[in-house]
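In structure tokens, one chain follows: the form predicted alone.
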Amino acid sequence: MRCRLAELLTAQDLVVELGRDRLRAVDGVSLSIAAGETFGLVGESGCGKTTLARALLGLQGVAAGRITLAGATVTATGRAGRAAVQYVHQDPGAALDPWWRIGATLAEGLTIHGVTDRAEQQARIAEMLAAVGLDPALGARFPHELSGGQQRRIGIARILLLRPRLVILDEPTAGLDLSVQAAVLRLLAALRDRFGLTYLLISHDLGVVRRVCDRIAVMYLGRIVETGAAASLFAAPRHPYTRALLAAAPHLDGRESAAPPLSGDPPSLRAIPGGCRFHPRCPIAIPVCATTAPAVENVTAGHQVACHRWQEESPHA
């Protein structure tokens, strides 16, 4: 775990409502990401991870709360002031126009952001392709001529051309075999150090999260239920939902987790339970869990949890 640096991005009491019914996909989320760290965001599908990321990008309006970037409050909607935050798509192939050569796609982003000199564009594109481990000659190819790993690297090069400070990585290793996953993760680490990047990594793969993240936030049904350093959170998870997620992850040594398995699916946003939102699925819920939302409490410095029973229940190995 690195020494904590200055905060680059913070969200305070963020609320995002979707649709005419104003369903709360993100409900009172607060988090901070330090410059230079890799911050992981985990949770089941539909918990609000991608909606939160879109709000941080400025692609999704917020109903309440504040987002601060490098100490300055940014607008809740629109991309003004957000060029320092960029997003790497979960499906890099789908994010590339199949009718455009790779070089043209990369040049388009530079043109939109004011870099119009063709010689400068070509120089920057060649430099960035080389930085992600690709031959600049690949700029003449079409997306379908590239492998999945190459497409992933093109997606990374595309946003690095814009010189961001914070990069949101949505499932950066999804769909890749283990050897390619390892290569992509090594590349991301090298690029973070070379360009002074900060990462927000969204993933279902807890193995990836454990390997690369400095800190982790666990999200359930629109709220953060536990946040902490990766090492301490994996070693001593305090929220029963966190323990259930870890229990569901396969162990390479074949051992079984002592934590109870996670049953059922998360409730719909149209029928959010009262009290602790996890209580209908929680194996240790007590009556107060159904009536009162738990406050966020400090377990240790830098480790917070929202659970009525976190002090009573010893963490599972």
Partner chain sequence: MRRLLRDPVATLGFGLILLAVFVALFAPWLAPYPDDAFDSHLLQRLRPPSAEFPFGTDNLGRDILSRVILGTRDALTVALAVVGAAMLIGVPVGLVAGWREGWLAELLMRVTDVFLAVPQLILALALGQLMAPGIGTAMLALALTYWPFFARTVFAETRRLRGALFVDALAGIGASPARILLLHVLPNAAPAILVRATIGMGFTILTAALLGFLGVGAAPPSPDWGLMVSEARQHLPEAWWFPTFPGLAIFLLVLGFNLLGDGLRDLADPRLRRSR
Given for the second form:
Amino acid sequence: MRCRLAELLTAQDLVVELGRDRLRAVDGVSLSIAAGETFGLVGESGCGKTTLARALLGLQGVAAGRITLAGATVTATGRAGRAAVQYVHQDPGAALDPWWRIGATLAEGLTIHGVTDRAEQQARIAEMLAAVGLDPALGARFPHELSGGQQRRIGIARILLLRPRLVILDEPTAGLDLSVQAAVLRLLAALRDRFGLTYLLISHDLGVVRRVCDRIAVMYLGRIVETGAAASLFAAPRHPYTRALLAAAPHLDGRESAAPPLSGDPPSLRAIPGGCRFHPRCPIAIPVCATTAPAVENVTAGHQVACHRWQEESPHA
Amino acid sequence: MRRLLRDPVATLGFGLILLAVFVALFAPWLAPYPDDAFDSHLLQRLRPPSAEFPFGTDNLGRDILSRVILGTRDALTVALAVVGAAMLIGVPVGLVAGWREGWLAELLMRVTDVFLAVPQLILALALGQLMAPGIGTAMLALALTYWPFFARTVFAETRRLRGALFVDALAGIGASPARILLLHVLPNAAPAILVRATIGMGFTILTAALLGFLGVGAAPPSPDWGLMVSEARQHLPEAWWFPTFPGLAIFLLVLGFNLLGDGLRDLADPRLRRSR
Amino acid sequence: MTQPLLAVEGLAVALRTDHGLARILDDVALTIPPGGSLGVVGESGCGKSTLLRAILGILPKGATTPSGRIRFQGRDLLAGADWARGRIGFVPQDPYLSLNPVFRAGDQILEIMRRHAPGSRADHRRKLVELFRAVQLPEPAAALDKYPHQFSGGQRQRLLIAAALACDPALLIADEPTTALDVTTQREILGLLKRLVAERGLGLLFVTHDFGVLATLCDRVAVLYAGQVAELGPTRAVLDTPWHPYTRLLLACHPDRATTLAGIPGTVPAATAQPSGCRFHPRCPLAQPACAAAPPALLALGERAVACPRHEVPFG
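We have the form predicted alone; now please give the form predicted in complex with its partner chain.
To see the whole picture, the full complex is given below, headed by that same chain.
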């Protein structure tokens, strides 16, 4: 267990509105990521996790709230003031220009960041390709000539060349086979230690998050419903949505969780339910849930939950 | 390239164009009577095709085969110049309008629409009246009316690519819009531009011939195919060979560009669809 | 002995590519009894989609004529599969791409029923509303006249399950039907499939890369590696005591079992360059010189079968 380290990135009461209809994709999110940790952001499609990431990167303007990076407020600086934060796309193949060779794509990032000397570029690229476990000869290939796992490693190498401090990994193992997933996760852990990185890992796959994250935040419909250390969150989830997510993962022994499955799909941002946003799908909702949004409460130090009924013993922990 | 050669129709078009380029490059050496571009020999006027004059002679006694060969160079030069000029205007307009949102994009595309609505022939005829009629005026008119096609093509491609993940990734690592547009969007739009340019070449040759025929294009005595067909009108139906061979040359070259353009479009299409 | 619902014997399919002939499937044998369920599991490139396509008679262009036999209800499918359309229901992988957006969802399913199921259009409509109720679509009668975009991802997958059931099939084939869905939705859809298959006594052929999904749904499992069956047997037995080294390594990667972030060394071979002998030997911790020499036979041991003579040897 890591001790509490300095905060690298924080967000306070962040609100992000999208499009002309000003849909609130992120609505009052606070989180803080400590230097050196792997922070997991979990939620299903449409919960706002990618929008939150783009806001933290400075690619998406925020309507309210404050973002700090290494102690300095960067809410208004846009992308330029946040080179220390970089983003690895979910689909690494599509994130590479199909007309450019891998080597040229890697060199381009360096050029943009002021490293223009050819020899230095080549040296750094060769070193980084070796660091992500690839043959430097791959630099001469085109993106479509690489396998999914290789493309993902290139996506990571491209970002690490820019020497970031915080890397946002968007579904780093989506679409990969189990045997390859393990290799990518192992690589990410090794790179974190070698380059002193901090990760914000976005995923809907609890199996992945459980294995690599120190702390986890669970997001539902634009709000964080539960935050805590990975161990305590998995051992004793307090929010009914976290419980439902955990129960939904199929297990090898074929056991069905006693928790009833959630009914229906998450409602859209155009029709956000009043009160607690989860109440229409919640198995333990009571009348107050429909009228009053729950406050964020401390379960233990470092474990917060936003639920009116978190203190009642869960029927199936 | 190998995939192109697997398509027999496109290969035929490509062959026709290669032949035309070869003829244009070596015209003075290929033509049996290279001086017949301008010299007239009134004694041998309107001779039918024979061993001496395979395509016959025209109203001034000039060898039609030589003039068709010499005209290839002009036809290709005009097409290249017009398409090149149209690209120079249309591609940047399309890139900027496709990338930007808001009033500038809106303005550029409305101007494009206005130019798209101008009838080519009427503009050429009007310019011919205003300025001296000649091949330069015709080319100006053609370029002024063809660039909107490039603008629209590039606009659509840029809009498509702007949403592509790799462009988002570039913005993510801090690439400037100019870098993204020139080094990434433009190469990715190149197949579509190439298809448009190929078809535009055929189209330009046809229209330039038509302008020559109407007397607002190339001026006599230059060996212009359209002009030759026009001059032949007074000698029909007796001198059938006079308009037939220049007409055939126009037909074959335009056909070649169109077949190649269609072939290139088929090649480009699956790729475009896949990357969406 | 009752006749199997589906029997695949010695199935081989190859694909002509620019790099030569790709042997996608090689000597694959599987059976499903009436009402039985078989899960086919394997990583990308193992040939599981090609297996489905061969059974459904929709192999891509460039595929060679499959050799071997596929018998459905005792009749050969390879000789022509038209008669079986409607009797085999298919649930595709991606609910977003599998419906034509410009036609009403109901009309698209009714069109399938018109071609393959007896009865009038009014009968079909009545039956489809029943099916929509069975797959728990909200407002089943109104759903008939909605367009695909008016349904969420989970609802679309319910629609496609209804479509697969529309012609009263005896066998349901599902191709990773939940990979495009969220976990909570996946759980609902799997529960629904399980119930429908049991209620209607359907045979089920379920293709997936996820052992956990298999464990909840199928009574037997076939593990495919590089186009061949590596291991076959009752789901519980295979998951509890995997025999084939590949199955053992793959299960060790599952989050429920993984103690470390161990993967499987090496990569799946390209179908154009299959290794000699046992196709897994370059990645296998138990490999011996003999493994590279001759391909192992599928040893049948009671209810189970495994294509490895060293299946009892523990990892060192």
